[in-house]
Amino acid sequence: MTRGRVPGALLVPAIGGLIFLVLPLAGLLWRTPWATLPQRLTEPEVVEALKLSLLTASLATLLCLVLGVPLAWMLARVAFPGRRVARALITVPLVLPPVVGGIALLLALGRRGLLGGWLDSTFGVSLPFTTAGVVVAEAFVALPFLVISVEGALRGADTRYEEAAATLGASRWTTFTHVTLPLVAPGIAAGGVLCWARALGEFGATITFAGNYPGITQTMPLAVYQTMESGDLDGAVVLSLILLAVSVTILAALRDRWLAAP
């Protein structure tokens, strides 16, 4: 810890930035209408789009768990040709316009895409504008943020316990399932909730290869998008408080990861 008078060239800039991150948070409970939000909170439009925001999520984060724990296994632990590259792939969808992200889904995955049209040919299966498209669009831009916390976490693991289980006879996949995982289990659960968010929170991806249809692909920041367009400010910020919520939220559960720091 740094002891002394802090330099007022550092003090004034914090204090700016602090301001800067906690005022549009500030505006947005100012202007929330408290007088009817256990109403607005009840309407059928609100709670058909929060219970679809939560399903696909969560089916979006199980998804990213199936593909991205294994996949952190391989990069973390495999040295294979090309691992550079893989890592720097998997981290695409980060810095990648989420609208971006969608219209490569559509090409890749729509009726008339790159594997799209083998499986509406073969198996009848259309992914876009379809709940399952907002599954996997979410998943599309959450998986990266799981993989790289399982991956950081498994490199800050000690091997030697899995070294151990190799000496007394245990395969790879033994050690993995009974070694590994417990080892790593809180880094897969701080990588699954921030997935999980970042999910929850998908617009641009969305909307671009799922559309926004209410009570199919409306999630949360759709319904947003439109009660905002149609003219209800007071609509819009009661969703919005809503994800605002479930992000304080969030951010309480990772308290132990994040703030721990005195």
Given for the second form:
Amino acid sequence: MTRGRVPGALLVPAIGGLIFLVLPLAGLLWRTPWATLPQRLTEPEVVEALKLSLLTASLATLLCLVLGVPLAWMLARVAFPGRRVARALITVPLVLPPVVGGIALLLALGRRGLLGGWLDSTFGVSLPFTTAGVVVAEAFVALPFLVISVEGALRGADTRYEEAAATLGASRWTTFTHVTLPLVAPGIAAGGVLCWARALGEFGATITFAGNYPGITQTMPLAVYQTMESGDLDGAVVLSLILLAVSVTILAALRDRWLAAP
Amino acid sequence: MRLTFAVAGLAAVLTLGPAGCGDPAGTPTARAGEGGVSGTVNVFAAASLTESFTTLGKRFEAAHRGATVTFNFAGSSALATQINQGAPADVFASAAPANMSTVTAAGNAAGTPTTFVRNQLVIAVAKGNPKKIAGLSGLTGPGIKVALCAEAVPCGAAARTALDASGAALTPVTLEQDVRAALAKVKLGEVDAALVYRTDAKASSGDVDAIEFPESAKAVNEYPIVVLRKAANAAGARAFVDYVLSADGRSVLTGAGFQAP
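Which structure goes with the form predicted together with the partner chain, now that we have seen the form predicted on its own?
Up next: the whole complex, starting with the chain shown before.
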């Protein structure tokens, strides 16, 4: 760490930046109806939306782990043709506005979509307006976060252990399960939490692709939006506070990784 | 801005003739269009008014050179919330008195709202009505997916009234935030039907068919319009509301399928 006087040209914007991030949260706490809070927290609609959010975010994370870890491994360990293109394609949903993702999902998996039409006519499966549709929308938006963080962990890991395992006769699969996975487990866990947090906060793709119905597709962010739109500011603040509490809990869980900077 | 004034000044010269020429350094209002209407009028209007108000806005601008009308179309409940939170609006046109009351109760309206049109619900279905839906009871059948508006939005409240009147136990698959979002789900083919206004179905008559049903007569929405208390352009707002209520305004609205109040 460098020593000496902190230049004002850096100090002032730094403090400004901190206030900019903290002030809106203070506003949320300031408007919280603390007196009626316990009663509002136990309202069936709130409990229902929170349960649905936790369930869908967890299922989406599971789906992302199953698909994302192998994908990250391919990107980090296998020099296949078109790898750069694949990596670029994976980052598209990361920068794409989620509502655009929702429209794209409808056109691909909707009843008249590219694949959805076939799913509907062959299996009678239709994803829009179902809880499974919410999971798909959340996973679509959250998967790149997992892939990128796991790939980063794989690239940062010491490959000599894997090489040693290979020299001792282990197959690529055995090396993956017995050496690689334990080695990057903390990275996968961090990626999983990031992915879960992103899925929990998902709004645009969900409301566009899965619709909005309490208990089936109305997750917490949708409930916040609808409550605010209908003019119930107190209700929206309470729902927001719950999401804030969940976010802070995630931060606390990851504090060693992100907050304890050297 | 300079350009706007130059155009407005030119318009004034053309309309006022020699009198306008004699006062080239007059005040901006004197140089603007007739009736002292100039600047931007921010109109917050129910989603169901999208096409007709856009047309009215263009005609208003043509009649009042120097005035610009900008619109914020959304569900009336969302608009009411935005206005009460201090959004810069000059005029509010709601699809139901309930959402207007939210604004007037908060003391944000200047004067009393005026009802300018009425509208009622139809069942919007895919072109050709492939599921052969004939009335509200046809929406409760197995495998029929229906989109409704959320009940906070006027089209949702009207749908609830109509469904209660019919006794049809309908479970929609989604509750949309405004009537156009519900209609979009029909256009996409993701739902088989949606309860929307007659005017919305008419505006999209290339994509959807409208099925009339008797219970909609029990859920007729009255649309109130008002100038807002914090209007930055009160004169422009007043003039726009007057234009909506004029014979010219009425003919555009009835042409779109709205009923006279």
